[in-house]
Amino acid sequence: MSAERHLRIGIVGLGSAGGRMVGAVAAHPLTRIAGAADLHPELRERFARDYNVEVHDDALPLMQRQDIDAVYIATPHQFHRAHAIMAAEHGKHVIVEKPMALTLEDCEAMIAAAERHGTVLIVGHTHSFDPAIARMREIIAGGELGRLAMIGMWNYTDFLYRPRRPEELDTAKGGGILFNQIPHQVDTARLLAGVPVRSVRAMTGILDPRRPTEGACMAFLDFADGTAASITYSGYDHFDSDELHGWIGEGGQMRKPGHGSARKSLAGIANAEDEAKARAARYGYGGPTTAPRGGPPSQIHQPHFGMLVVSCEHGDLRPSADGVLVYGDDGLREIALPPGHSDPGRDAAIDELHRAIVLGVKPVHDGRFAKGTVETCLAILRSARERREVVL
């Protein structure tokens, strides 16, 4: 095959997920949009508005089209497993939003789908993607910092108070930070240790009675070579960890502080069903979070999430807002990156898609390493409730 070939990938889901993802792909130079499903008929309607292929209310059509080559998989949580075999069955290549899915089992019926059928599989942790993510993965396998150590994380946002669906505050259901926020921490730290977890203490809290899942967490995660990772996550809208970074949201655009902003416009609305018609119209495709990152260079920088230090033999790796600083016995330097397309991070899980389906590359996020990512997970959250080190 060409290593020029075009993929042509359809969008299962345009909440807030896939409705970023469209972007990318759209801008992506080895991609086109083929087509798109959702049962929102609004969201819909505006991708059909802005692009010329066909949309359908159901995945099963999109899946059956000869004109598709790949899908995206963005819908709900507990849908993974059922839209990821299906992709299977019918020859279509994935990328599946994290989490992967909600349980082992589904895990595992996922990957032996993609295997049987001979379809590659690929999951979506954005932020394991992210440019300065894997140029830190490279000084760390290159040694030349020596043997990692440590593996530091916090993140303190607004996640909890953004508009939801009911699912999405139930815990059983893939809801709270444990599977929407965690995952992203847990895949990054075991992309960069290299080596698999093999135990976990943690501890999760729910504080606020009114989103009745967990929006607090603190972890430790043991390593099989003794590298040690600590993982903090906060989604209450007090604190906002992006001040560290100089205003740098999320996603390398500037931005204003605004503690407390979605608690308050989140009061502003009268009942579940008026919270989830505000979740689609503000994440949902054509929403206003989901249009590509604009402005002039000087405010388009690298995406993040949250604070991270890595810390090896002889020096220490952080994530800055163009690039990597690297502390080490000589001093502080900066290894410069370069912006992207569109989305650094969901760009690199295409280009991995990309190289798997066309040039036979076996991709670093398949289906065996986000299983362990979900494993991870969900230790985290057995470990709370029981207040014990869970092994792996």
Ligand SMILES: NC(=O)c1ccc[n+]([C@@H]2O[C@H](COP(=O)([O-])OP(=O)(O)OC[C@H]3O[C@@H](n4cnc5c(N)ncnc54)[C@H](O)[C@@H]3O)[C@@H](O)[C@H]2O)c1
The other form holds:
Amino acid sequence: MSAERHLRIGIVGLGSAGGRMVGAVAAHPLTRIAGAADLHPELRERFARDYNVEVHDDALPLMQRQDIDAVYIATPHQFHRAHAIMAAEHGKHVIVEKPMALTLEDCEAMIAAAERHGTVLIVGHTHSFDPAIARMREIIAGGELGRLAMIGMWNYTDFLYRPRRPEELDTAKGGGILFNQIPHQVDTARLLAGVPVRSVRAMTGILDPRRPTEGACMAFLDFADGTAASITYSGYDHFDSDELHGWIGEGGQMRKPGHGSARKSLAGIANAEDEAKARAARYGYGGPTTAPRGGPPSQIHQPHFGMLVVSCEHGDLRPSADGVLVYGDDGLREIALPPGHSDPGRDAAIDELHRAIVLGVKPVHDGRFAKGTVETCLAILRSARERREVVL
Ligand SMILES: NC(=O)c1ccc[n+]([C@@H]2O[C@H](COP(=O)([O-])OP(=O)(O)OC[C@H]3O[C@@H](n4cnc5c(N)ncnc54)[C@H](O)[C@@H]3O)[C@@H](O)[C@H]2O)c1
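Show the other one: the form predicted in complex with this ligand, since we just had the form predicted on its own.
Full complex below, order starting with the chain above.
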């Protein structure tokens, strides 16, 4: 099979995640947009206006098409299991958004379906696909800095005050940072460490009763080889850790400081129904937040997920605006990274899918890897609730 073969991709769910992936699939030289499905007529209309392909009002008719090789599943978490299994049953390869699912049993069912039907199952995108993380993993695995000892991660955002669907504020339904933001950090720490998590100790916080789901978390991961990772996340729109990253946002775009602005704008929304509508308008395909990264090259940088410093015996590593900084025994050097086609982290997820389907290369972020992240996130929640170390 030619390594240049194009993959025909269908997008399932044109909301916040799907809307952003559309641009990455369209810009990638090895994929093309072949169709989409969403329940919202307005999102379907916007998409159909931009791409001359068939569009559906549900996932099933898209999965049944013969002219689609793979689907990117960006429906809400509770549908990941059903949609991933449906895709496998129709012979479609899959990238399913994080979190893979809400239970380990769901993860197992998804893995089993892909194995049964011989289809590829990748879970992403998470920020562990970011080129800076992949490069840091190469340096760690290459051994030039000696043994890995510590992974420190810190992210402070406005996550909790962005307009939400009701279930996004209910932990039992996959709401809050444990299922939505911590998976980025856990996936990244696990990828960098390269060994299983042995145990977890965590505390979480629900600091605003009007948004009754976890918005703050501190977790300590103890890896099998003694590597330690410390994860801090707060989504309360007070401190914003992009301040420590030159006001470069999560997607690599230049931002302006806006302390408290998410909370203020949310206060103008009357009820949960209006909030869900505001969410679709703002984050859905074609809305202001899903436009492809643009602007002059000086304003487009590498994606990131807050502060990250990795410490080895002979040096520290951290992502910079455009690459990786290596603080070694002999001083500091910077490794530059290429800018990518449109969105480097999502490009990497597409590359991994293409390599798996066309070249048969086992994906890094396959179902089993992703199940480990779900397991760790569930252990973080349990550790916090029971106030004890949880051994995996
Ligand atoms: N990787 C990332 O950076 C990132 C960012 C945001 C969201 N996500 C993940 O993506 C998933 C979706 O989240 P979101 O924020 O985009 O939600 P969203 O509400 O913005 O979008 C979900 C879309 O799925 C559609 N949908 C629901 N059921 C459907 C069906 N049966 N067939 C077709 N479409 C259907 C909805 O109409 C909606 O437009 C979640 O699992 C979330 O964790 C990942």
